[in-house]
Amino acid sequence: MAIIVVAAGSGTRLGGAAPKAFVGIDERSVLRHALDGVFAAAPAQVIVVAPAGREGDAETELFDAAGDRRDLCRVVVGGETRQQSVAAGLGALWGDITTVLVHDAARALTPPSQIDAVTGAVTADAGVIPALSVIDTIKRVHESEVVAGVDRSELVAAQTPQGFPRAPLEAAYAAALSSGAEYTDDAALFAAAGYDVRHIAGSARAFKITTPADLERARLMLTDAAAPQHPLVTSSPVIPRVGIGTDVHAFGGDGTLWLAGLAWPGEPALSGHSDGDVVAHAIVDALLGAAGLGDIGEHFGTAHPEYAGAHGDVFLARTREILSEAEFAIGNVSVQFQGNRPRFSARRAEAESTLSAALGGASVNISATTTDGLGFTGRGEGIAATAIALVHPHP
């Protein structure tokens, strides 16, 4: 068996000073973390496809990760496209290799168990990819218009390594070269040649480091994993993280006021891209900030027309899914809103129960106050909210 680790990309979206595979996550590079996972899996020939001019750096990382298995290793230079780079890796395979895995170095935290699972699932006539179910609501769009919904039950998000029987994979690459076709991954190329591709369960840790936010996510995961244990604690430590979020909306929207997950008939509505629920929105920012996963604008802003008019419970439920995918659990949330109206105390328990349910049962506490006539809230122009959230990584 052989694993081709593709590390030849430039990583322009990451914005680093070096090609993406050589950017540091901690004291080790993206490539080194990927190789650590590879060498923790079953023994295999390992071929790293590096950018031209970085072969020496790639070889250093490869040999350091390999230890006493250096005889299994080789570095080759990649091409202008990912497909050309994988083809270069295929050209370096030993003659007796029958199964080939193609792995993106950018999926640096992929568990070794996922690599082994793909290896074990490859057959003589079918390829295998690890994949995660698609949780987001998917929309088909044209320019700024939402055209239609897409049935996500038929969709999965593909990961790597992707595994294949060698002879059909080489034949598929020869066919692609002959036709000049370019494919986004090896499974698509393999399927286009008429071969079967199956999928197995992937891992949230096998996410692809593409943007600065992805790099920060990887750093947080490694920081949590490296946290020291108390001598009396036998399980992995759980280091909590705290985030803060604020939101402000003015009165002047259409329809009914939505606040703290509830409708308030007879009250003036808040304006906003969605329902203007400042309490729910502040909680979303606090949770995302605590986990280092961006902010509400990144996940639910105007670039996501599918959330136009959505209510706060939808935002919170999706935020919980985002945190879960990044292996964070929600501890508790405390939020206070400032405004002259509505009168909140009689519905406090109902609101806390609604928001808690949207967050999977996490504890939610809501308080309300006025500003004694001061500021825009005191003048009755809108409502402001501030939330604090506690999250912790899954042990």
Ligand code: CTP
Second form
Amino acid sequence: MAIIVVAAGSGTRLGGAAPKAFVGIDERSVLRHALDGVFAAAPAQVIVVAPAGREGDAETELFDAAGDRRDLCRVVVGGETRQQSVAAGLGALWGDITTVLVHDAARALTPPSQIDAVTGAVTADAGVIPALSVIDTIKRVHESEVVAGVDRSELVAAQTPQGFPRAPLEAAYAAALSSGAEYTDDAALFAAAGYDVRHIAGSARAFKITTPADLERARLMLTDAAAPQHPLVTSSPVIPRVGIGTDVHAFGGDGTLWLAGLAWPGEPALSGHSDGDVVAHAIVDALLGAAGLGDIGEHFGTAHPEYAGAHGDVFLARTREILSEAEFAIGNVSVQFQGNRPRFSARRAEAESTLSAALGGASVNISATTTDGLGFTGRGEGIAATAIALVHPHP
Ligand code: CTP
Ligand code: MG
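Having seen the form predicted on its own, I'd like the form predicted together with the named molecule now, please.
Okay, now the whole complex, with that chain kicking things off.
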């Protein structure tokens, strides 16, 4: 993976004495913070696009952040627009690079995990952007009139780094160059060339420093993180949190049994609004409960018809996004179901890796038990599951 960090803007809206990338947040500049995040991820090549005349300063920051990885580093001079700056960065890619990330230096506090998540989600034919749900109610306006509401659930706010397969990205940049079109981000340019772009969860810390108030926000975030924790303060933001979730569904659904994210051909199906996957649903409640973010009914219930019939991995992937947007990382999940069937042990590893992948690689342990013929599970009327989950607020 190569990452192009665009830092060639002047920072007009910030109004600092230096170009924005060289403005200090604390004792470190915007660019240096961005690069610290980049090197905490696992880059193969790092290209910084600097304002003309500031190449030397950019190189100093880059080498300091790189430590003993200077051989990965390159500084090039940017252009008049962000798009031209990215194009300049593309010109410096090594021959063997296949995945390219483009990142705004101005998103100085982007968590390294966001960079890794974008890298991991790029495919040979689709780009990936990190994005946040839109919180405010959005209106379309014309002059002073409010013309219409806009359905917020169809909108997300795009962040960086944005990741792309290299050859299509270069083709898209060549097409933009020949048409003279200017796009507001790389994903728009890439999509205009006919390629697909997907989105994954972004994070509040990846906000773009644009105005003096944003710089203040970044400073506060750093001071809060650096503040020594008083030993008697028990509400330290890094204390992990646990949650519990249970779910029960009766047999009697149509089609195939879905359990623990897997289809079980030949087994009687569970009934439910979605696929009746009690294991996945118990995990969703445990995770939402741990993060204090409500429950499955609120986020996935009948008010959300898009989840009717959805499988467990879809529920878990969306739950991870909800947690990530609220700045929670998932520690581990342990879940047990009670039921006479299916016989689970042969597919345990497959189920665990399916659910773990949906949760971004978090550890998932699944066990199964029967109840010695007792109760509704023992009578074979349904399956019950209980999950506990541990989550951490991002420090
Ligand atoms: N950028 C760039 N080359 C340009 C313009 C922008 O490399 N010609 C980079 C900026 O350095 C920044 C990112 O693109 O990291 C996002 O741009 P923005 O936040 O708009 O930064 P500036 O253009 O510097 O700020 P302003 O628009 O307020 O002047
Ligand atoms: Mg700008």
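What you are looking at is a predicted structure, and each value in this text was computed from that prediction instead of being measured. Here, rigid core means the biggest group of C-alpha atoms that superpose within 1.5 Å across both forms. Residue numbers count along the first chain shown, from 1.
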| property | result |
| --- | --- |
| Gly37 C-alpha shift between the two forms of 2 Å or more, rigid core reference | no |
| Gly312 C-alpha shift between the two forms of 2 Å or more, rigid core reference | yes |
| Cα displacement of Gly382 between the two forms reaching 2 Å, rigid core superposed | yes |
| Between the two forms, how far the Cα of Thr371 shifts once the core is aligned, in Å | 70.0 |
